[in-house]
Structure formats: C-alpha cells, structure tokens
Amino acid sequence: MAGNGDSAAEFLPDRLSLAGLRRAAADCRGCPLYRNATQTVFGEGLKRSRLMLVGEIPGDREDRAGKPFVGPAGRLLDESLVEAGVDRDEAYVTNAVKHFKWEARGWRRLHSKPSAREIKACRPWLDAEIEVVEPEVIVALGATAAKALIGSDFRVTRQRGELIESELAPHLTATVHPSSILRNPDADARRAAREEFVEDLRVVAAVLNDGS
C-alpha cells in the first residue's frame, strides 16, 4: 500500500489485535523514516499487560533485531524493573515511533531524535496498542514519550514519578529514558541516576500491587 507520508492511520487493520497490528505495521509507509530503517520495530508483550512502557524510538540494536529494548538501555530497564519489584514479563514495551531514525558517523548509525511530525504520524500505532492492551499504568520513558502522551508542558526533570489522571489509562506517569543514565560519563552520577530511576518504578510497582 502506498502511503501519503503524513500518517500511519491508513495502514491500520480494520480489526485491532496485537498480531494484526504487528503484521500491518511491517508495511507502514506513514512517514519517510521507513526508507532508512531495517524494519518496523513494533511493541511486544502480553495482550492484557497491566503495565505499558513507552520509549522514544528504536535504537540500532532494536532496528536490527526487530524487537524493542534489546540493547544496553533495555538491559538496564529489565534490571531496574526487577529491583523495583515489577515483573518485566508482565509489561508491554513499545516506542512512540516504530522506525529507527539515525545519522551516519563513520561506520556507526547514531540515534537521531524524531520530529514532532514523525511522532504525530506514528501515533495511530501507539493509540491502537493502548486500545488493545488496555494497561492499568502507562510509563513514558524520556521527554519525547512524555510530551507525546502527556503534553508539551510536562517536564520530566520536575515531574518525574508523578501519577497523572489520563483518558489513556487509569494511571500515567513518566521518568527518564534508561539510555540517558548510560550516557552519563561519571560512574557515581550513573549510580545515583539509576537509583532515582528505580524509585520512579517503585511508584509504579506500588500501584500495580495495590490493584492486584
């Protein structure tokens, strides 16, 4: 199907299911990012996951593997979830944008931040995932995901870990993206940032445990 390059909406299947969405997303041409990406990186997890984690955009490892959060940031996320008391297998993980956006730096493909237009074009996939999964808690990982889900006025640095009422889910919150922790060159600062990240996830664990 040929897309107009403005939105993924026309690529959504008539009947929504995770399997159907994943198949349809593989052929998405809703924005130009598909041209330089290896493949669509769709979300993964259980249909009725109580927790949905939403990142920004796939990285190089994710683009090659076709799975979200499989690189170093994904490992840090997995470890932090366990430390916070959240079962990673019970979480649905995805990204606001499903194709890897990058720029060449020698032989390396470096992550490039998606534009507001690209995030908007890809939003129908995320909305469909939320509709199918119906999570109890949604966690936006990083400023891009937070702005996409909560709004441009939200500031992760000031409001991280706050629970917000939303039409998207009973509980919505945001924290930093795990990749931002890894980018910190100072070991002590990385350790402190990780501890703060785990504390944010403990807020989520408390909500999930309270509703179990």
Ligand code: URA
The other form holds:
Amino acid sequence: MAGNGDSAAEFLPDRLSLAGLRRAAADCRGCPLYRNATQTVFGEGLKRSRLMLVGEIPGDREDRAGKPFVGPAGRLLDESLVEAGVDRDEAYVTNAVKHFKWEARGWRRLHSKPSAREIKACRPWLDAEIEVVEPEVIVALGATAAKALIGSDFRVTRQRGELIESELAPHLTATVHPSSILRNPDADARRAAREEFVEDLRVVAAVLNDGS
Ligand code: URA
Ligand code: SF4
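Having gone through the form predicted alone, I am curious about the other one (the form predicted in complex with ligand URA); can you provide its structure?
Below: every chain and molecule of the assembly, starting with the one above.
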C-alpha cells in the first residue's frame, strides 16, 4: 500500500491530536489533489466542540486562506448558524476532502466535485477528526458529505433535518450545501431555500440546547 497514492491512511500520525493531525495533513499525498492546490485545508475548531459541520471540498477562497468555509458559502453558513441560534465558535468545521479541486476557465479556477475515489482516499482525516473531537452532533452539508457519513442511499432532498443515530456520533443529520442555496438564480427561491436551511440548523440548536 505504502506510497501508491490511494489513501491518506499512511500519512496519519500514530498519536491523534488536532495539532498533530493538522501538521501531518499538510504533507498528505494520499491522492493526486495536493498537486494542484495551494495547501491542505484542514478542519478548524476546538478539540471538544459539541458540533461538527462537514462540507464537501474547499473552494478557491478556502484554498488561498487555508481555512474551511471562509468564502461566500462560509458567510451564508455563519449567518444561518447565528439565525438558528448556533455559535460557529462552538462548532468544528471541516470538509470530506481537504484539497481544492479545480479546472482552468481562462484565468479563473473553477471548482470541481471530488470523485468517489478522492472522497475515500481522504476519509482517514475525517475519521481522525471525529475521533479526536467526539462531537455530539455531526451535520453533513450537502449530498457528498451525507453519502460519506450516512450512506449511499441517503437522500438529502427527502431526509434533510432528520436526526439519525450513528456510530460516528450520538446525533447525525444532513442538510443542503450552502453553495446550492447561493447557486439558485431566483431571489425568492434563494430566500426560501435559506429559510429551510436555517430550519434544519434549528433542529441542531435544539439538540445542543437540550443537552446542556
Ligand atoms: N464549500 C465546501 O464544501 N467547503 C468549503 O470549505 C467551502 C465551500
Ligand atoms: Fe490527502 Fe485528502 Fe489532499 Fe488527497 S485531498 S492529498 S487524501 S489531504
């Protein structure tokens, strides 16, 4: 297995800590995505965060900043969390895949979706983050994260906001990806989609407030 470039597993440190994981992930070559990206975008948040938010893959802004959800999708996420009554500072925020994937469109770097193989290759980082943080609630943002965390038959459109018991955390749920809301060309539809997103996050706020 070693060195064949199909998994992050061989790059994981022996002892798991967030600082150690972050350092090790910076040098990950578990799949080809590190080649065209600026840097690894590792998860961010406190070790004992009660909530973990899992996105898909960093975008252009995240690639430059080295931090997850700092671009337009991140702004929408922040605002929606505030509206739902969840403090982003209390959440650990990460992605299913840790390197930006893109295609050139003239001078622009157009975001592409990760392949099933890349998601699988990067999975050891996410599992290690879950092991260290031990969140009470995990929220998958979008179908990619939902399929990875819940299963391939999970349908975000039908099952969003449902709380699921899981080996990964006492509560697991999924909702749409904030980017999907931003892509909606119609302002009214965008507003409605955003309100539904906040509703899903209110379910999460209720669980967190219940347990405190
Ligand atoms: N979209 C994601 O899935 N993750 C990010 O970090 C930013 C945008
Ligand atoms: Fe490693 Fe994940 Fe980056 Fe691939 S995307 S090189 S598995 S950190």
